[in-house]
Amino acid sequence: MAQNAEGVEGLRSVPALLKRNATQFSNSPAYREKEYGIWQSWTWSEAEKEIEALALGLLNLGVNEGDFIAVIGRNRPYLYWSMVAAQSVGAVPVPLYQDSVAEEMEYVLSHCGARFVIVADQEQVDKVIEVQEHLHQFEHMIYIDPRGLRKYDHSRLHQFSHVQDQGRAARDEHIKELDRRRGGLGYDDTCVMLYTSGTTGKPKGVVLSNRNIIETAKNSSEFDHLREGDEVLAYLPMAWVGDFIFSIGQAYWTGFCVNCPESADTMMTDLREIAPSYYFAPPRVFETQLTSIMIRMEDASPLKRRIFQYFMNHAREVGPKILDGHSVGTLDRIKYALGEFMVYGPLKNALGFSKVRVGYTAGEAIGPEIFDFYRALGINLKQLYGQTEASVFITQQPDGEVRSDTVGVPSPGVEIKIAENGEVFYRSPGTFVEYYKNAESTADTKDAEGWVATGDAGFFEPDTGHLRIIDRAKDVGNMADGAMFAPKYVENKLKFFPNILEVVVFGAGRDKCCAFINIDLTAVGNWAERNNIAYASYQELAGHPKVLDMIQSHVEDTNASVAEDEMLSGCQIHRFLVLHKELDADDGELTRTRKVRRKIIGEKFEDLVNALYDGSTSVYTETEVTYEDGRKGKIKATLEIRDAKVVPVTPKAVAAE
């Protein structure tokens, strides 16, 4: 359907979609939340009433059109209602990452000039209070959970339910103004502002319009045939664009139900209870779940292990073919059906994937073995490629065209072109309006014709039309001999091993590649227990000789794989060390979405980088860390540096850009 000033089907805003859903799907579930072990449910009609009461309460507090309202907390219906209520009064919701420290919150709250903040609990209240004297436009804070807040100064602090009650009491006074504001929402008015993760600098406020969200939600929902009866589990950060498009954009377009887990600790249990039909997780979640399965199988009886291996070997052969509708022999189908009864079905049920009709992963490359494992079980797991600036969707994999090494074809309504230097550009109805208060970055990213620079390097496969992403364009460079350097390509290959959590590869302008490696404490810890290796801490386990032997074997296997690629064979890792601490967002080494801050890590651990390149066999280091309670401390360690076997090749030199 063509874009127009009136919106798709005349629906110009998320509040307009809410009104339609409250009429069309009035008794269908819109939200569920597990609290104290019991699932609470709200229909679309009930959700509309809750949102309207809050919107009236916001008017009663003095919210003006164009105000920014920050929203902070874990996934809860109340906070999704807060974003829609903010939109209803003509304000702009700005969700923040709930695990951000106070200083990070201060930057975003100050940058957008939020007058109002809606938070989940005392923890978030305390963080805002800690920095409020620097927030010159801040006026009121609303909290949901009153526990621990009774003795606080409530002159500018309000309980969520009380704001709703005051809104209901003042309905006659404010309803005409609310109707005016809701009715006046335009298709090109701001729907939400989401901040980037700040990989290379300060986060940028990405302004997304109603047009961006509604057109993208419509197109992506139709692509995967999403419908009212679908169920999703909302557990990823509310400040992330993916959660916004899944839990508000697509949910409000299709009318499906958004389920909020009780906590991060109960997420897997809640996932099994809900058994969503539409599910998204980053590769790390799928990898963790698979690691858990394999650990459990190691502890199973020999008979169970043999049954599992027998049927999984068969599933890998025929499962993806059956899933994609290809021809499979009768005997193979019968054997697969028996495997479904004995292995695949119970396994999917234990994972919470028994009803998944559409599953997606994105953000990082996923290991082919991991990807194929889930598809072998009959789970329709696919890959997408997207950005905050695109309202998520740039490419998607159509059913029947799913592969582990591509990110699919352009999403509906999206145009893509590849620049001479290999950088991927796109434009679409989801293309962001601007970076807030940052005209220079907006102009650098989006040109006058609407083409957006992704910052990623990739190419289209000529035979399939699928896009393949190589690396971040700015990270792709040359080594001293002119060979191509693409660190992400190697990092992802190493992270396919369940024992490896994170990798940072160095080598631009140098004669060889070296790497920092983080072990996965859960996977390696279980391996250590099975091999009677005692350890008292992450640092002790990471430095154990047998762990280093294991990691060295992974590095050398990766080198053999990298050597097969003519363009990137020069990226083999010659030397590596296993870091004494996990890279952490609280220490500034990762973004809140767990993206590596390569430059910051290189500067922070400059002594370790130098030791990798000067031939040292060990290096002593002291590192400042941030504990969970915010205290700072130092950890000291002497790290062993290892040489890894490389495959002799003559890498193809490329011209420097």
Given for the second form:
Amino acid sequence: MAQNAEGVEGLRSVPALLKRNATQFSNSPAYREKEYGIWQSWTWSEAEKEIEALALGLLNLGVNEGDFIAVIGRNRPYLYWSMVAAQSVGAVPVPLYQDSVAEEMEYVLSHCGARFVIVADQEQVDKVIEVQEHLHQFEHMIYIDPRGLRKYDHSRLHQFSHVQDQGRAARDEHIKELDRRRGGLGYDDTCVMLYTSGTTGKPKGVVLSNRNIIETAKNSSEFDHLREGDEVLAYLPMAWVGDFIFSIGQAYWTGFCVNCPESADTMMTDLREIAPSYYFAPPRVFETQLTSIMIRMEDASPLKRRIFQYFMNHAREVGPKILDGHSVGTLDRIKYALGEFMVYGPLKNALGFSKVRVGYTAGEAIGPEIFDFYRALGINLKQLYGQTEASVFITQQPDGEVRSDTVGVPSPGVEIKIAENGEVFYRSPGTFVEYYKNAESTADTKDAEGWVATGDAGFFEPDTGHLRIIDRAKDVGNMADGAMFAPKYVENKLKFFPNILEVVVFGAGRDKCCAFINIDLTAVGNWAERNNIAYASYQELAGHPKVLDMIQSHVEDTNASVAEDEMLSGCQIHRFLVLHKELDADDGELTRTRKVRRKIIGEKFEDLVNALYDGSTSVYTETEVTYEDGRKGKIKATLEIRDAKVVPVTPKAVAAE
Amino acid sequence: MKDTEGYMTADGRQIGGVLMEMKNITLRFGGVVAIQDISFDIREGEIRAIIGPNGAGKSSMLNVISGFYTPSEGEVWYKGSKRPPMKPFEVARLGVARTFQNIALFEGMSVLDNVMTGRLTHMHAGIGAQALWWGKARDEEIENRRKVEEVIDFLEIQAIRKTPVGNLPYGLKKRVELARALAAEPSILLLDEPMAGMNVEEKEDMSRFILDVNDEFGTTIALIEHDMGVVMDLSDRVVVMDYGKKIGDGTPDEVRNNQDVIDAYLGVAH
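Following the display of the form predicted on its own, present the structure of the form predicted together with its partner chain.
What follows is the entire complex, opening with the chain shown before.
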């Protein structure tokens, strides 16, 4: 399409979209942020002025075209402006995870050679200062919140508002240059660089062009009929590609409003106040919310509890059908309407989901009960499958074809093929340009024709055309007897139990599967309280015989369900233990997006893995932990190892898909 | 006698002239002498600690400063003039705010309402205007709320803004109490054992807030505290009391090496 080569209506960059929005939607809100207890808002034309002032200020500080500008902090309008201002002056924004420790930041900042860093507050300033000696290209840092920073050496440190003031003052001097740079932004110029969280090894810088972002934003906005009046709550890490697509790509394409919460702790209250119409959350958020609803319902009066149960049962039966547009009897509809009035409506209101028109979850598999619960309430929750390298979208579920076990059909413009070994490959307008300064990895991932390996194994369901993902392709292996081993498949089944937070299954190349399990402190703690079980620490609760009994029954239930799947029946869990500590990103056991790092865990807890396989009934272990302030300590524990019942099956060798 | 010179702290903060001065304070309850002939000063912008073993008379001293007790003998000088005997609310109007050793909040009220009570000295509208929320009362309320929200933001308690204080854990109640005192925009802030009963992490948070308050608003702070580590880290100058007498006064280092102080803490035969 000739139109695409040029960009629709000449809109070839985010700053160009900003200009259009500032004219077309000048008085509708573009950003809101709750501060001092009030929602402060900026219209598109106000946002344009703020961004321009900052861009002029950056020119004043000497930003060159092609420079990298790192952006670190929680979701705030100022930081979104920073990214767009960076683009306006021809620089490349690089958002970083705000909870990264200093060494992680050092790697990313020196890898991209950021000359400028824009941060939220003192915490981030301190981290950058800590590593600045090793950052040869680093020159200036701009901070938003001046608190606690007054006494810092300000030779390289600038306050955000001052940079803007200086930009406004020097407008005459720099505006020509700014116009030249904004006008010069091409469709294939870099829009943003995002570092992958790195399930394996060091993070890689994914370069995404304006074409990637704008085409993807356009296609996906049209797919879900997003429009100008929509509201989103921006609360997921700014360094994550999804936030960039939702809060910048789609927001600038359709002109909807991005709302930023007051602080991480007030997210739930802010969600309720804003009541977004377009909402994204990883499964964990939905899980946590459901758990807290259930815990609170347990404490409600018997009458309320009965009403809740009665209508929820009805909703589970007919709610999803109504949502998918299937035929439902009149009486059932009346009953559902009554339920809406008495239970669903107030519940959705309390959760902040009253106005959700399109909701997405992705990143991990979501438990069918959790998924069905929200759909039963009439919330149009759907799944999508994507990754940073694809500018998010690979597949997504169209309205009316939503199921918990598939990830949907290819997104508009995306081609998909499944390789011999089951690995999923895709090609799309959103396909990334390259890994920055890493031609080798780029070549490994993307071939000459533009096909990208996802690293996930999956297959298309023949009758529906929906994609199903089984596991990471490299994690899918064989057991000693040749049976297929897909750890994630089993782990997800276990994680659907509210009492289980995290699971790591071992078994590749071995004769049986064994598992590490992390209990969910909220759910199990509540259960303990209800059953008069006293405990002083996480470790003590995790090792309590009654907790082990409960987990054992969950494992056995899971085994029964795994046994039903012909391909994967060999993955039943024979032995398990409950870990004495929560797996934590600070200890390197999880990624910052909370995915388990299988290999690292296997090495770190080698003694425990050995104990699982050598038949012993208990094991003594010492583990190093990192506290929040960076100090290290050791915890010691003796863990009990339990055997779980398995359903006997005749092992089957796997035929290639 | 009048000293307006001030001094420079080790970390480079300029401390101003004398803000409040105790001159030969003695406080008696019947035959019991709680405070005996104590003199010291508090300078502008300084963090001043009062320490001592149990029953040394620290809280009594703080109550003298806040105007709750009138000293039996001696004078309190504030901002360069002698302070006549006053009711505590009159002292509060002069810009003295405090927190309490045993939390004294309105348990049934929300955090926001509790902190708003700290603005009481800044409300001047008549009862009629307040009842109708009209004119001056409304302007004042909006202004006061803005100030309170700044304090809430500063102490990072946004998430509990609407929560009744009774439902909060101890550490947060302490922080709310600090918020209420700060809302009064005091020129001198009195903290009575701000860290009592806290765990290490809560203590660290509270220390950071105390330093930030002093740094951001330039508020003079006088505090009583048992945790010696905290006191030595936070304060610029320390007064040490024992059995109602002053046994030491100086920088943390000077006090730490003072033989009388060591004896008082480690115990010698009296």
